Amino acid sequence: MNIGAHTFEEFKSLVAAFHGYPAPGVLLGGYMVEMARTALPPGVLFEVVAESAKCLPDAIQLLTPCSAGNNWMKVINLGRYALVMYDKYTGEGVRVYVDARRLEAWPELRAWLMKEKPKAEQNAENLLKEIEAAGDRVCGIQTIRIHSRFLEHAHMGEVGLCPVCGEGFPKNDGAICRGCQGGAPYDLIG
């Protein structure tokens, strides 16, 4: 079973290139991408919600337009392996999650998504395998209509110079930027 226009063993290239290593997650996470890009109609632009930060979000900028640059992905972390893409400008669409209880026929992939042994326990090799021959069957898919506060983008507004930094920022986030106001996670030290 393809990945978008890759095969398996291209795609799992392309996911080391990018993320490092052959994820389990990232690749996991294409099929979940293309089951859910087949499931709207074609030519509908959309944009795509991961339920996780780990991994997903990768397999989501590989394989769409989608980019948590273009803000056309966002990460709300719920804890959850899954993704809603939905046309953005209708709402809706299709949410893609790995079903728990498909996951019988493929213990590595179980054990691995579960947390059901340590990571040093695991068979990677066996994992990736089980990923390749699952694809998208252990996938499940349902409709949904985004809520509409997510439809709707913000624009930055008109752009001040921060009378503490000096730096530029949008002004309707009040007198100061945001990181002057405490929201930097960070201290600058000299």
Second form
There are 2 protein chains.
Amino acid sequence: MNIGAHTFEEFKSLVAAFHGYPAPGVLLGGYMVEMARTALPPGVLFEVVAESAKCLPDAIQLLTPCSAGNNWMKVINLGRYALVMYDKYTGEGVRVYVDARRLEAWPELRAWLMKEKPKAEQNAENLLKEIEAAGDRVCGIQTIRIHSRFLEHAHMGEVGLCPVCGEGFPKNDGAICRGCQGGAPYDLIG
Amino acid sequence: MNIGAHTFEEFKSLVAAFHGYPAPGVLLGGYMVEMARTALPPGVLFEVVAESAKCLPDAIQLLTPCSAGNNWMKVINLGRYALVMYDKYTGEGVRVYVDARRLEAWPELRAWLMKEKPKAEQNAENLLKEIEAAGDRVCGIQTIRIHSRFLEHAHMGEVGLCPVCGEGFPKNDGAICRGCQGGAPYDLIG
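Structure of the form predicted in complex with another copy of the chain, given the form predicted alone:
In what comes next, the whole complex appears, and the chain from above leads the way.
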């Protein structure tokens, strides 16, 4: 089954180039993105929330204008393989999720998603074949309205120079920047 | 100044396609990514942390194998325009940041980064010209070691079906999934 304007093979190549390898999650995610987009009125300006940080963000970034860096895509890790796509002005949209009941017909896909077998026993070729054959038929779709705080974009406010590190930072973060407040996950060596 | 293997114009086109428009932050970010990469030993497998969620993640995703979906890129919003790139096994690497002292020679770039002028008074053309002319000369570089918890990848553990929504979720998240625990930022309408 095609993924939007791409054949499965074309999308596999795009995924390999962007994600490092043709990960099953990004391929399945491609069908999920297209299912959601098709359900929105044509031409609507949308944003997306990924409910998983694994793979799904890359399907969204490859197939929509939404990215981590333009903040039209957000990742809120709820541990579910699902995404919501919504009109950025009204907040109305859809949620596409993997419907566990629909996985019965696709044993390799189910075993992979539900982690039923150790990786060494999984058959990668059959898994990709099932993903392509199933397409969006393993997915369910719901109507949602995003909470209103997602409709406003945060403004950064004034920028100052941190008196500790000397770098620019949003003054709203406090007297010193968040890095110097202890948020940096590294030690400076030199 | 070229950005890695790309001319400035080529990279501008890549940025426009991925990010929606040739955002100054992604262009400056491109020089920062290449400065960091050049400082690491050739061939080292690296991961990246972006200290800003604005623009910089897209420069990283366009120029390295690291992405939001493969988790080789992480965004830890410290409010500083900086990134760390480190050997994924040893944690040793570099941090590239915008050095406020080096901005003096680039008034449009400084005004934009420090938000010294309202958007309407900024000159977008001059800003891009200054970014291209300055390249990585507005950046500083430091040696860092990432905290060791970043060297281990979290394992998801067993997957179960959430007794509330019926979807697959990591059992380590609790008796019900995080979405059903109240984490979902939307209301289900149908």
